[in-house]
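Just the one chain here, the form predicted on its own, laid out as C-alpha cells.
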Amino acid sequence: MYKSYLEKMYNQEKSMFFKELKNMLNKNQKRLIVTANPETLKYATKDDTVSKILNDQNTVIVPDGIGVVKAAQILGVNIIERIAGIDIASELLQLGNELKKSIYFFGAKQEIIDDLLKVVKEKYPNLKVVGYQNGYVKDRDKVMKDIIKKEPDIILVALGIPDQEKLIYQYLDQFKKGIFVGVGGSFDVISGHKKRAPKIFIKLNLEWLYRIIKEPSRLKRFYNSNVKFIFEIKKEKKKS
C-alpha cells in the first residue's frame, strides 16, 4: 500500500537534492516537487488523483517528515534523511536570487504575502517576483492561467495538502517550464509571522513536537496522520 510510494521517494542527501534543484533551474526543466509527510501518503491511499500525482514521472517526492523516514526503515526502503518543505522553499529563493530567476507566490493570507514580499525584496534582490496572490481568492483557475501567461521559473503554492498539489497538477501540462512546490505553511515562516522550531528540535527530528507545544490544537491532527500511519505501516510490514 505505502511501500510503492516510499520506493519512488528521493533517497539521497539534502545537499545533493539542492544541487539537482539548481540543475533543474539552469536547464529550465519542469518538475512538480511534492513534500510528502504521512498525511500526504494517507491521502494517496484514498484519493485517486493524489495517487496519480505521486506516480507521475514529472513528480519528485521528497520525504518531508520523520514519520516518512521511519516508515521507510520499517518497510526496508532506503531513505537517508528528511528534507523539509521550508528548507526547499528557502533554497529555491536563494537559487532564484543567485541565478536571477523569476518567481510567483500563491497562497496564505494577504498580510503574510505582503510581509513575504518585503523579505524577498530585502534578502533576494535579484529574484524577480512576476506575480502573487493570496490563497483566499475565489477563482483559483484564473490565478493559474495568470501564472501560465507569466511563465515563472519557480512557483510556490501554499494552499495546504492536497489542494495545492491537485491545483498544480491540473495545469501542469500547460506549462513549458517551472519548479512547482506545494509549500504548506512555509510562507508563514519566511514572512516572519511564525517562528520555525529551534535548531536542536530540527536536529533531533522533533520539529513536530515543537509545533504541538506552540499549537496544542495540532495534537489531534498529528495523532490521525502520524500515529495511525505508523500503525498502518507496521500492519503492512506483517503482511509482507
Second form
Amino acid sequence: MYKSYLEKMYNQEKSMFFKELKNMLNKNQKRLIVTANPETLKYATKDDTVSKILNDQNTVIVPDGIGVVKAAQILGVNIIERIAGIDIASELLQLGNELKKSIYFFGAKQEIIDDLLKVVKEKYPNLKVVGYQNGYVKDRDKVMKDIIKKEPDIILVALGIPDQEKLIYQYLDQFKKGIFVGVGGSFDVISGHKKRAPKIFIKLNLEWLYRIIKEPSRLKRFYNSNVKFIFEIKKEKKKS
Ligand code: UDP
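Let me have the form predicted in complex with ligand UDP next, following on from the form predicted on its own.
Below is the whole assembly, all chains and molecules, this chain first.
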C-alpha cells in the first residue's frame, strides 16, 4: 500500500538533490516537487487525486520527515535522508538568486508575505519576484491564471497539504516550465515570523517534537498522521 510511494521517493543525499534542482532550473524543466510526510502518504490512500499526483511522471516525491524515513527502513526501501520542505524552499531562493531566475510566491498571511519580500530583496537581490499573493484570497483560480501569465521559473505555494499540491496539479498542464513546490509553513519561517527548531532537534530527528512543544494543537494532527502511520506500516510489513 505505502511501499509503492516509498519506492518512488528520491533516495539520494540532499546535496545531490540540490544539484539536480540546479540542473532542472538550468534546463527550464517542469517539475512538481512534493515534500511528503506521513500525512501526505495517508492522504494518498484516501484521496484519488493525491494518489494520482504522487504517481505522475512530472512529480518528484521527496522524503520530508523522519516518519517517512523510518517507514522506508521498516519496509526495506532504501531512503538515505530526510530532505525538509523548508530546506528546498531556501535552496530554491539561493539557486534562483545565483541563476538570476524568476519566482512567484502564493500562500500564507499578508504580513508574512510582506516580510518575506523584504528578506528576499535583501538576501537574494538577483531573484526576480514576478508576483505574489497571500493564501487567504477567495479566488485561488484567478491567482493560478496570473501565475500562468507570468511564466515564473520557481513557484512556491504555501497553502498546506493537500490543497497546495492539488491546486498546482490542476494547472500543471498549462505551464511550459517551472519548478513547483508546495512548501507548507516555510514562508512563516523564512519571513522570520516563526522559528525553526534549534539545530540539535533537527540533528536528533526531533524537529516534530519541537513543533508540538511550540504549538500543542499540533499534537492531535501528529498522532493521527505519524503514530497511526507507523502502525499501518508495521501491519503492511507483516502482510508482506
Ligand atoms: N495557509 C494559507 N491559506 C489557507 C490555509 C493555510 O495560506 O487557507 C497557509 C498558512 O498561513 C501557513 C501554511 O498555509 O503559512 C500551512 O502551514 P502549516 O504549518 O500548517 O503547514 P505544514 O508545513 O505543517 O504542512
